[in-house]
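Okay, so here's just one chain, in structure tokens, the form predicted on its own.
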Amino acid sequence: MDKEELERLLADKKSKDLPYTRILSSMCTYPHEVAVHAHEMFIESNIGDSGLFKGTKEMEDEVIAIIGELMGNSNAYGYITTGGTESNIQAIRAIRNSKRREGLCDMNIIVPETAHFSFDKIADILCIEVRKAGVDHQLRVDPESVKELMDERTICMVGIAGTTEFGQVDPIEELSEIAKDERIFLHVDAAFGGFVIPFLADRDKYKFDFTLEGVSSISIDPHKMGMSTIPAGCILFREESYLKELAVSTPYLTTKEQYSLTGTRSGASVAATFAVLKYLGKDGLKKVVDRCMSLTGLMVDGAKQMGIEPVIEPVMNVVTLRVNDVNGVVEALRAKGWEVSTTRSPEALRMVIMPHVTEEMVKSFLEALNEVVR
């Protein structure tokens, strides 16, 4: 196949992918232009063999310090992952390895019933029982339900800072107190909320990071609201000892050991994350969040004018609306070119207001929604 023919084939395949301009269901978005530039510049870099790519490794170290500082601890330990699933796996694997060396077996962890499906993968991969705690009327995990599920083989609790379906923040502060009292590992899944909550106007209402003594690890995804390229997640530990629990010997590489789940790792994603954080800084990231939250308010207000109420008032840029015949509404909207999603319990229409969303896009969607529900 010659180059021109190949380019036509690629263009045909690309035309079948949906543009983000019609997507309201995804927690990913178009990467920032500086991220794209950096990604292309470091496209061949394999940070899995970091001795060969020292500049890329320097960027990763600085990114960990920057994100750690954003999460309340500039001395946190971690690395850039492929995303929230890998980060969650590694957090649980670290505490499992620690407890296994102490002789514990038949371990369990407790997650909210609203937790990401990656924890179902964790149950399978790590052979750990995953117990699911109930939630309150605001769809946040109930600390009393968590305590009821705990026993002598519970090695970890999980709290979510920005649930995938509803964008809620679990009462991490209460979980932190339980973690301290019970001397148990607390992992916070902030894959989505990590780059949102620190920039909210009422951020002090939602304590979730290393400023809470009981928090042991945090997952946070630059390729979501951090506007980096895919794949770019991040796992952070309060203590280096937990990162060391993930170490494997790498005798034929330029480093003595690796902590990552994957061997070959994209240095391009590291460079993209570095570029966005250095270019936007906290002020730039806050502007992104402010704009998304403004459009979130526009979406909710427009729906209310049609008589459609949100399941909860949005904490962050995730909107869930109560509509009759949710699946029918989704199909009708899809026929009009809109991609939205649904929640499980309660069933609702779900939209994520990401940086690619514009005011015109929200207004156009509301017109379509009004036609469908009428």
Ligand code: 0PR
Given for the second form:
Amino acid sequence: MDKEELERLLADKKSKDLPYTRILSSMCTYPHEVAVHAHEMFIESNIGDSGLFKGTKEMEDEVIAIIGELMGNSNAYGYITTGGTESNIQAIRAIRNSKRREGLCDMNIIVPETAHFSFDKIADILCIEVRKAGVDHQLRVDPESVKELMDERTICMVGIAGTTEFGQVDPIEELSEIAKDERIFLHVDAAFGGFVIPFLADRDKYKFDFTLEGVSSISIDPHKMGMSTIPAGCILFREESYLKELAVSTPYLTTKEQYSLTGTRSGASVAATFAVLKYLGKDGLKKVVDRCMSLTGLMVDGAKQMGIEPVIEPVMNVVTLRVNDVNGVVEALRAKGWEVSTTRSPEALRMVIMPHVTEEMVKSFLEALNEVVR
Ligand code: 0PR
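Here we have the form predicted on its own; I need the corresponding form predicted in complex with this ligand.
Complete assembly follows, chain above in first position.
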């Protein structure tokens, strides 16, 4: 195939992909232009053999320190993963390995029933039981339910800072107290919320990071609200010993140990994450969140004016609306060119107000919604 023909083929495939300008169902977005530039510049970098790519490794170390500081601990230990799934797997694997060395078997962990489906993969891969704790009327995990599920084989509790479906934040402060009392590992899944909560006006209501003594590890994804390129997640541990639990020996590489789940690993998305963090800084990231939150308010207010109520008042940039015949509404909106998603319990329409969403998009979506529900 010559290049022109290949170009036509690629363009044809591209035309079948939806542009984000029609997508309200995704937690991904267009990467920031500085991320795209850095990604291209480091396209061949494999941080899986980091001695060959020392500049990339320096960027990863700095990114871990910057994100650690954002999470209340600039001395946290971790690495850039492929996303929230790998980060969650690695956190649970670290504590599982540590307890296995102590001789424990038939272990279990407790996650909120609102947890991301990556925890179902974890049950399968790590062969541990994943117990699901109930939530309150605001869809936050109920600490009493967590305590009831706990036994001598419970090795970890999980709290979610920004649930996938509702954008709700669990009472991590209470979980942290339980973690301290019971000496149990507490993992916080902030894959989505990690780059949102620190910039909210009412952030003090949602303590979730390493400033809480009981928090042992955090997942936070640059490829979601961090506007980096895919794949970019991040796992952070308070203590280095947990990162060491993940080590395998890599005798013939430039480094003697590796902690990551994957072998070959994208240095490009490390560079992209570095670029966004350096270029935007906290002020720039806050502006992104401010804008998303103001459009979230616009969408919820518009829906209320049509007599449609949100399931919860949005905590972050996720809008869930109570409508009759949710699936019918999704189909009708799709016919009008809008991609939205749904929640399971309670059933609702779900929209994520990512950085690619504009005021015009929200207004024209509300018009479409109004026509559909009428
Ligand atoms: N933890 C939480 C709280 C998440 O919301 C997600 C993904 C993960 C972990 C897993 O992250 P990775 O997908 O990076 O491994 N949340 C979104 C979801 O499952 C991911 C997503 C993004 C899905 C864009 C679809 C989409 O179009 O809904």
